[in-house]
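Shown here is one chain on its own, the form predicted alone, set out as structure tokens.
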Amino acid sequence: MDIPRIFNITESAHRIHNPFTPEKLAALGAALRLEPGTRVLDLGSGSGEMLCTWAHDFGIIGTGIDMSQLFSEQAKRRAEELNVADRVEFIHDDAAGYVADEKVGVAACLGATWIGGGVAGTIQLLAKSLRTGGLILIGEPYWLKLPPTEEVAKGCQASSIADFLLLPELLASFADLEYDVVEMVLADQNGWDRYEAAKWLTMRRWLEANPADDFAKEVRAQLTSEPGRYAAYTREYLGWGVFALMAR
């Protein structure tokens, strides 16, 4: 069980697998007013940066689930590096359908709402692990401005314009699901640049180290096309944010 190999290659040097910077992640933790001992569940936890830094900075107790064996191993090493391995646990597993044995104060899915078949389904899944009065965190893209054509939307790596909403519409959609939006922290342009551009050096280094690998042709094609695609499409049209929700 693992994620597609291209992601394990392109994001192998990432600590955060979304457009958040460490500063944004810290700002989110502070905004949520996390108390020591708060239990946090993170579905699609990647390399564990959120849980590890929040355990270090705020004293939370965390469990992360991720399908990438590489990222799960990196998360465990990060926990040891920050001396929080006794406070956070990382499980290499499919997060789809995962429900915590013990109710948590914060249930999160940042950038992996496919695990619940979309935003609504992921909120429903997270709610099964949440204690009464707890917070749900959803990390989700939104359109900064509507793409003029479906071709432009596909250039943003969406399947269609309908995949995402404008920010006001996304916020309204949470209300339609009977949730209050009680906080949000949005990625900025620097965060997007750091997330996307860092992949390019990683790909180049991988190609230099693995010239005979059968996968090299695909990595080379992506390295060639990605800078231009990102600048023309994602950078211009796509936003990303984390939204804190409480059931009404």
Ligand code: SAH
Given for the second form:
Amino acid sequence: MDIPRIFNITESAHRIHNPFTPEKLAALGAALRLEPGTRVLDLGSGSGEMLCTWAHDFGIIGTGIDMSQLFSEQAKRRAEELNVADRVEFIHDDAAGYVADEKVGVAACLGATWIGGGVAGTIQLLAKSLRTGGLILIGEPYWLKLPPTEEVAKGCQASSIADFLLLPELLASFADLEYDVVEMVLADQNGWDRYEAAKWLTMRRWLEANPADDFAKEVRAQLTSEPGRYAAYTREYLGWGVFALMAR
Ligand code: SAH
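Would you generate the structure of this protein in the form predicted together with ligand SAH, following the form predicted alone above?
Then the entire complex follows, led off by the chain already shown.
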């Protein structure tokens, strides 16, 4: 079981697979006022940077589920590197339908809300693992400004304008689900650059190491088109943030 290979190639050198910088991730942890010993569940935990750094900095206990074999292995290595392997566990699996045996204080899904079939479904899924009064974290894109055409939305790698909301609408959508938004940390353009531009050097190096690979043509095409596409579309139109929610 694994995710499409292209992501395991383009994001193989990423520690954070979203537009957050290490500083933003730390700011989010601090903003949540995490108590040592808090259990945190992370669906689509990627290379484990959130759980590992929060275990290191705030003493949380974490479980992460991710479908990428490579990212799951990187998460385990990161836990050892930060000396928190006894506090965090990483499971290589499909997180769809995953419910924790023991209830958690924080249930998160950052940049992977398709796991629950969208934001609302993911909130419902996370709520099944959450203790009363706990926090749900959703990391999700939103439109900085509405794309003028469907073509522009596609340029942002959305399937249509309807995929995302403007920030006020996204916040209102949480209220519609009977959740209070109790904290929020937003990515900025620098964070987007770190997430997107880091893929380009990774692709270039991968191409040099794997010239005869079946995938080389696709990776070459992406390396050629991505900087321009990103600068014209995603960088101009797409925001990203993590929203902390508590049931009303
Ligand atoms: N939350 C992490 C990763 C975000 S990228 C971070 O912010 O760094 C999206 C992640 O979802 C990838 O790591 C991918 O491997 C994972 N993923 C995709 N589909 C999944 C599924 N069905 N179950 C678990 N993980 C999944």
